[in-house]
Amino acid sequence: MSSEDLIWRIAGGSGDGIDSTSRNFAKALMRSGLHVFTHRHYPSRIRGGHTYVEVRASDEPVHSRGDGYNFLLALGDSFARNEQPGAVYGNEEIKPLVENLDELREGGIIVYDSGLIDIEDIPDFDERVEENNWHVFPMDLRSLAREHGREVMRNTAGVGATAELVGIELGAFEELMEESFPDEILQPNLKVLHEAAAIVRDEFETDHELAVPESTHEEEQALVSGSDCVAFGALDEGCRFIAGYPMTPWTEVFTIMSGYLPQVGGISEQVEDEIAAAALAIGASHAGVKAMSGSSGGGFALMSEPLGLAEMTETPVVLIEAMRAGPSTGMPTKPEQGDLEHVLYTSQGDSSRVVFAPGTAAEAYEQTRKAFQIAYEYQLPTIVIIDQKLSGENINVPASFFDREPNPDLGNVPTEAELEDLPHDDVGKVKRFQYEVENGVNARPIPGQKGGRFLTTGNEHTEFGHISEDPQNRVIQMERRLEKLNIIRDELDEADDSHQSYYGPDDADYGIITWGSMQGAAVEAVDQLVAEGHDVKALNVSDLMPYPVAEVSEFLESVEQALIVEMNASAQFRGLTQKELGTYGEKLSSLLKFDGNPFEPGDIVEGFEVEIINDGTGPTQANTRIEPAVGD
């Protein structure tokens, strides 16, 4: 049995059930005791277009997709457009096979649906198979599925073939089917599963070395995505209202929240646009409910004015920004980290907001909870920024990780008895925006409380909320709002657990710095580099505003050079780092990728070796770019 990780890629057409099949495959392997990680690639079409999901399974914890993969299940695209001579999109039926060959490792396995894919349409296929020592198993999965009534069951047939080829017990899949399939389709699927395995066993010689690893878990595991964890964190922190408008990849968080909120007495509203979504969330929060909204880049742009309103009126709210490749519509289903500056600075005026960028699914849970805590304690908007990569990838996390106490606390909301002691004007309105208050945070009455009536506006205002353009008042109110960020930074710095993640030997001479979802790829790159004898460690930054100046400065002081890795074309995080620190420019170089695919660990390894070890000489991986260090 091989100790190599199984990295299984299932490819087909959008609408062919690739995502659900891969999730069940990953869940079965997780229940078998393995650590799993999934990577999802899909087109911006409702049906049709090449899509795939990788499932990586290991006997050790995994943090990222691997470098390439070693098993391809190519189902073909059953929704392919009719090919016409000279058609722009070509022969789409075969793309799930053709477009996945470049990354298949030497000695890998290919199972393809010969009922849909005509191998004669791929002129150089046999030559590539021989050159790479691939093990090929053509199977008419389509006919097998149709024989039992439903063509979509060819996915199940492919899983059965996979299981037989790499030594996975079918019982793990049977258990999942019994849990999730209605009776009328359960038995046909079980028959297809076993018949496909029998075909492999009886009709093919299997001389490959790939086998699924073996392991056990010490405790129950949950298979979760970043979107799951954002939603679970919000729910556990007491969020009971969400408003939104669908936009990939934000839609996943919105959908999950919309499914759970009615079960806990909450409300979900799909509205006409993102302006209305943010405004409704602010209104719900004003009315005394923990509330959230969100979108992806284009929709979040529409939230700029409501975001500024929340800052000026000091109304707590949590917004999710799920990045995708831009500008404009860009590549709607591909990951990128190009919205950093947009999130930090959108809306007119100086920003008084907090921004977190979790790097893992577990961090997405914890930092979403922290976002609600800070928003409601300090009465300002907080933003959790994720991307299509983090939102859609699945990983196993111990179920006990989520055993936390709920927190319904709304922050500094006074009781009616406490309201009696607050200053009021002659007609009974509360002095809502006092100058001199602890941590810059005033008491926030809830509409309907006796003695809690107050005036608020999006204009600059006096302590009683009346519109004011008085210069002295403006300076006092602006400085009070902005001072909250300094206090929040102090709180985060003094916390027992930093949001920044460190990995590798403390005394390493070289550093890799990432932010957000690049954390896992950097962790595995450090492992590879250290194994090769390089002296390197990694820092992943989650606190984007207020910036963790002390932690990043300490890391940079400890290394001779650092490579900042990010998925955008303009080195936005490197620019933020130099802006916030005002120095270290001569130590910082960038490794950038913006082709719609996330970094693999090998991309970072090669970029580090070229820029740091070889002083910028030599080729890098395709579709990555290095920018050298420059002086301050």
Given for the second form:
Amino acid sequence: MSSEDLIWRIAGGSGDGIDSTSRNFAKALMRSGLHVFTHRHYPSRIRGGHTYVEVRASDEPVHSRGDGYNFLLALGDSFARNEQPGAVYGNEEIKPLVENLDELREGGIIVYDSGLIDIEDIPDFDERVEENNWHVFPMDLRSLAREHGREVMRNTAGVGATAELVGIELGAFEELMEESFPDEILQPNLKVLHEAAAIVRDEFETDHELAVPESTHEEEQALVSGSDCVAFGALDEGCRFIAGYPMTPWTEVFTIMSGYLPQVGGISEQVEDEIAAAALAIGASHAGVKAMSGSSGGGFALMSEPLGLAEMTETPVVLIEAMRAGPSTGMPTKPEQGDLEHVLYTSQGDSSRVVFAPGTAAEAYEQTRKAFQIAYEYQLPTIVIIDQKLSGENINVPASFFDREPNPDLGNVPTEAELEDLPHDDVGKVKRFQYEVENGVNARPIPGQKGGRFLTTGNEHTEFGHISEDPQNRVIQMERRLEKLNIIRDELDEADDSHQSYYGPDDADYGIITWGSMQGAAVEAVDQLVAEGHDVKALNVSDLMPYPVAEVSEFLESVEQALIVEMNASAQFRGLTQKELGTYGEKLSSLLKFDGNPFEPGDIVEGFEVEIINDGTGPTQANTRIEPAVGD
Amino acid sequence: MSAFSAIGETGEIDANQFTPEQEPQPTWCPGCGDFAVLKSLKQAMPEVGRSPDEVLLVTGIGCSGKLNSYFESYGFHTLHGRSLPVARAAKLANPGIEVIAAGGDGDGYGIGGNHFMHTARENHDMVYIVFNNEVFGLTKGQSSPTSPKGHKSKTQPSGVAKDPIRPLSMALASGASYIARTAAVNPNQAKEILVEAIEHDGFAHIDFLTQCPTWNKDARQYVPYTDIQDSDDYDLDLTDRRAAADMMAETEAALYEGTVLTGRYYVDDDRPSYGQEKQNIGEMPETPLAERYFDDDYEWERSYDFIESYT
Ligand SMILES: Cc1ncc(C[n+]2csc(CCOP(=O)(O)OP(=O)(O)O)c2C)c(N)n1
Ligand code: SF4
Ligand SMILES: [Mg+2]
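Hand over the structure of the form predicted together with its partner chain; the form predicted on its own is what we had up.
In what comes next, the whole complex appears, and the chain from above leads the way.
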């Protein structure tokens, strides 16, 4: 194994500029040659809640946040206001320090702003420091920032101190500041940065072991989040229309797209509600523009009827579902994988939709592109499921990864010349929904094309799009629409790159199965388990509908037992798997977590040991739950 | 060169071109006011010079929503209450097409009321025809948002306890820039109003009184009616918002007292359409977006063009 990763946590009030500071910190380390991964924790309050971002830096690729962390920069909450005793949120100022201590590893470093945080207020602080061998550096970051610039530059002071303590060259930060700050802010920031480093050098004695690892990248890297990658994928597929209504965490994709679309001559619309948002995307697509919409749980529920309309009218559209903890308003800023069944089945009638759940930022790019390709090629809605975790995590990806050909293709849309060869009625209406066509996909003219007019409706309809309740017509049209899913499954199975990802020794006896954003934690868990001598591998499933029956069956055939790990309370993916495969019930047990925090690798390691190695005996320490196999 | 050559094509247009060949079994009852909407709409088309291939007729669900079964053009029969969001996006995607949305009073003022308010607010360049029969026709006669207070139906056995909605006032307050009421019994006025509404560059709302002889048997057939533009009793300045508000309030109340007032109520030709507003702030391309997908020479932008800010 390589040297210990640096896992740096910057904690403060949610108005303290934590996001931008951590982003620059991660970028600086990425540029210096390291692999980075960020994890963000925040409450759904704008001010007064405490927040943190973790930046993990390693000399090897990182897939997940780590177990715990080893460097705390506690800024103190500069927005803490309520001084009444017994106030609901208590003493906010010290929270960025107090609330983060539990997960700080032994031998870890603490830098805190002594200008805001009074250590006397923290119960048993000295004892805990001693017990855990923590290295503590009280620094009056506030005064330092005020002296050379403004109070918000406490961030920069903290970064300067961190750099000095773990051996990061200040040049990396200087460069980033020069790129993003105007001169009047740049100069004081540079001063604060250097001054903080000098204070550490001159005023403290250090004997900690933690140091930033060293590494180099062979090519230029980009620091991107799952949301960035969804947006990039959409742009590269020629998506030029988005309609939405803000809802955490979907707002991120919506915001990113709204930033780029005007720059590329596209259109972004914030509308009255999510019913409208989905309906607008359908309207734009119908009129010849590649379009998307999306939301999170509750907003996606409102899209239910338009989603069915897209299925029935065979109108291509891509929807994003950025899950968060439910039911109802749930926990708006907390990740969960509780919307699987909602996404698969919502809307009346039998569904004909395609659903992907990418596991990483890179997969979010690839699968969003695929979602557009399939939607337009097969004329149906496709849905990309992400969650608060994937959408907010930043990771380094080679910049060249995005150097691809755009694909604005609308699928089977005829030109006016081609339209002449389509069957029309005597007056000139196109037979838009013919029974017998290749792959069940008919030509789709666009309004305004000469000779292309057609009728479409959310009612069951004839080949000419007229409303019909004729039993024979009904069965034929229904089967044609549903058959597309089998054809899509075949296409996905035959593709060179499966959307499913595998990790660990092929011949392992035990399996860990995840779906969507839990991929990274499972990968790290497998590394740990294998290092401990266990015989285990992992499968992450992204294709949820149509379900990858062949791939999952093959994986399950190859193992004795498998643990399905998912962030919800009712084992929805296990249920789907058993429904789709109809067997293997006795091989599958579940590890569930639904407390608002994603699985850390250690949670999975522990669950695996309890369930697979100890036959389900023994409780789990983490806030997880084990559901034994049905055949047990 | 446009990929949509139907748009702007010149040539004789005949109302009969808008009659479909394979007309399905008629689902409208004899004497239904909906026939008059169909007829006046067909007759308006030659006057505005639009051919079937450049019109997109987007409808909701209801008896009224069947309009595009009988009207030959591009047709999208959507969901109950959702014609407007589908329609206005189509217009943004391709401002060259003539977008007409239509549906019932339940569809537009009830379940789709939020979209009505917001589409009017945005002032999209399109026509919205609301078939106002003061009842839920298709679902067999339940009271609708425009049913008079006291209207009895199987789901309101003691009569509706609410006052009806005020559709014209709602349109005005929300921002519609052309507002009129017409009636099925007055097809000539209806046609003229439709022509004006189509030619108007903004959101044109037409509250179209359509009698439903099946479920509103004792209700009036909207005769006699008064055209406020033809009557000596009224002298409305169509650009005067306050006067319009007063006239609308009078008209809405009068209907339930047996006096049918119709005509134009408000016309604001100065307010830019939403598409123009979006273009003014650089958030909508000058060339219709839909054209781009047919332009083989277009250099599509890529995410890679923006990658530098992530490195
Ligand atoms: C979401 C939804 N709710 C209810 C219905 C049932 N429904 C169909 S049409 C209609 C009302 C029709 O009244 P109106 O909109 O006034 O149209 P009309 O038939 O009078 O022309 C209702 C309630 C539906 N199709 N969808
Ligand atoms: S029920 Fe009423 S609105 Fe519907 S078609 Fe018959 S008469 Fe017309
Ligand atoms: Mg009605």
